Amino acid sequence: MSDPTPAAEHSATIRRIGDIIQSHQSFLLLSHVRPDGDAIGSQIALGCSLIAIGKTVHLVNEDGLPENLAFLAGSHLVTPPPVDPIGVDVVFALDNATESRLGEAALKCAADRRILVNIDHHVSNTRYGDVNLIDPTSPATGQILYELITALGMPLPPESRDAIYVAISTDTGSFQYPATTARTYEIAAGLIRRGLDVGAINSKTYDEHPYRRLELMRALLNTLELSADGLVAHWDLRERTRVELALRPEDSEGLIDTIRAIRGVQVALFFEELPGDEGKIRVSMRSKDRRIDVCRIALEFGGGGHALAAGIRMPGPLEAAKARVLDAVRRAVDSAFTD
């Protein structure tokens, strides 16, 4: 008997959660560390279709609900970990790669699950879930979800319909990038078929930053290089900028997608002092040109992501780890544009 396909297996998958959800009653959420539109809209997506159907749910997240998306409908729902674990039958891990960026509090206030669901879309998955639904095809988490509880015939109320569109949208660019399909975007109208305001949500996510926002893109244009080539842009946040304009973790969102727009450049870096992080800087890398694939030179540095976009912690300081990631940049483009 020949091995199932992927397509049959993913199918089984979505089974096999259908029978989890059934026969349980209590259910946490999670979704990675510094939590973007994805994670915080996945959460919100299955929460509120989960609750619809009278199942207990709790969201949870290692830093809380960012400032730039307590918008959404539904948000108020998503907290800190508590102190204590959390008693529930299953926990689902949403939009995240590997165990241990779920956060220590996280995964403490989780310990007591008896069944780990990984839902996720990161190529870079470790598979740590008891059951996994990983889809490195699909160009958001939010997409995935999307499938899974319309498979199910479970309810989409208008908490879950908008959350999925800002966990899509946000991933994607904006219906920009090279992993949005026309599934992607027939899943959209469908959406706004079903009651999204599409310009009243783009408005909320795009149009509402806060001024300091504006103040740290002026910080990190005075720190801007360019490879004497302008294949490669890179810049960098320090610990004491972040101090002097009051910065939020998710200010920094999306502000990488301007220095990976200059003409001719095909890969783009911010390098971040963490606060509070034993001195660890975060990086975060953009390609566009798949034969730069970042995912693969994140994990050279014990990162991951997708091959257009990777992110990775490692040990500072700021100019030592600069140096070691640019050369590992370097490497990869001479490769791309020699071969």
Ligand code: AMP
The other form holds:
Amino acid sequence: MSDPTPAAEHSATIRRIGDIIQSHQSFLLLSHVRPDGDAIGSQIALGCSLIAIGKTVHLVNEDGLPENLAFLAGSHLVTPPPVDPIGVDVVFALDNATESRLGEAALKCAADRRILVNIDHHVSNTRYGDVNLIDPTSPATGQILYELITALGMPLPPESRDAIYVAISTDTGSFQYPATTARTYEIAAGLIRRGLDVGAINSKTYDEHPYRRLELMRALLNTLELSADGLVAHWDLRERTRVELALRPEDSEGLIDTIRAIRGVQVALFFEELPGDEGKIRVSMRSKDRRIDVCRIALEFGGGGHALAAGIRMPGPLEAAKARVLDAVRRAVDSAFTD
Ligand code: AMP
Ligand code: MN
Ligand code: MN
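Given the form predicted alone above, produce the structure of the same protein in the form predicted in complex with the named molecule.
Next comes the full complex, this chain leading.
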């Protein structure tokens, strides 16, 4: 027999996940460390839908709930990992490309699971689940979950509805990035028809920044540099600034879009000294040009993501990490423009 088409395989995987949901009672939903709107939104969306059909559900994130997403109804359900394993039948890993990015403590509390279901849209996903529903053409895991929940005829309570909207909106840069499709807008329209208050939810997502985020922006602007004839822009955040401004991890979320938006810039990078004694550096990368695949660059350094948005966690110190990554970026830019 020939291999099933990707569409047929996708539908079969959705049916399989439906069977798993039906035949089990307890579920633990995880997402990646330093969770963003898609990670937490996906946890709440699927979690509240499962609760609505009477399942026992735990929502755990290695780093807990970021303050900027606490407005989401249902967000109080997201907790940091307890010390002991949570005895559950099924674990869902959402919006997470590699198993280790779930975090050590989160993985430990998932140790007693019988089945691991991996639902994600990262092209670099390693298919580490027993069941893998991976769609790299989807702009957000929240969009895959909308399709899953509706295909299986599961309920979409207001908590799930709002969480899916925030997941999609934040991962598409407010429905702007190239991965946004007609289907993405149709889903948003469907959510509005189900009662979503679009003005209120956008206001809570985008108009409620703490003042320290602007102070962070000021500090970052002081480090901004252009290179490669204006094709590459980068800025960095040092531990000292983090402490001085009492920053939280989520405060920098989305700020990279400011330098990505500079005319002529094709690649934007954000380098950040992470707290802790390991001296690790977090790198965020954005590309505006399909010929410069930042996921490929990230993979060289053990990171991952998407072609136009990717990230790395790598050894420091900051200056050494910057030199290595910027060198790889400039090589990619050179070859993109000389081919
Ligand atoms: P960020 O720059 O943190 O917004 O991440 C951009 C994209 O790359 C997101 O889809 C992340 O999930 C992914 N990503 C970020 N850091 C990593 C990493 N260390 N490993 C794999 N994927 C990552
Ligand atoms: Mn994410
Ligand atoms: Mn995502």
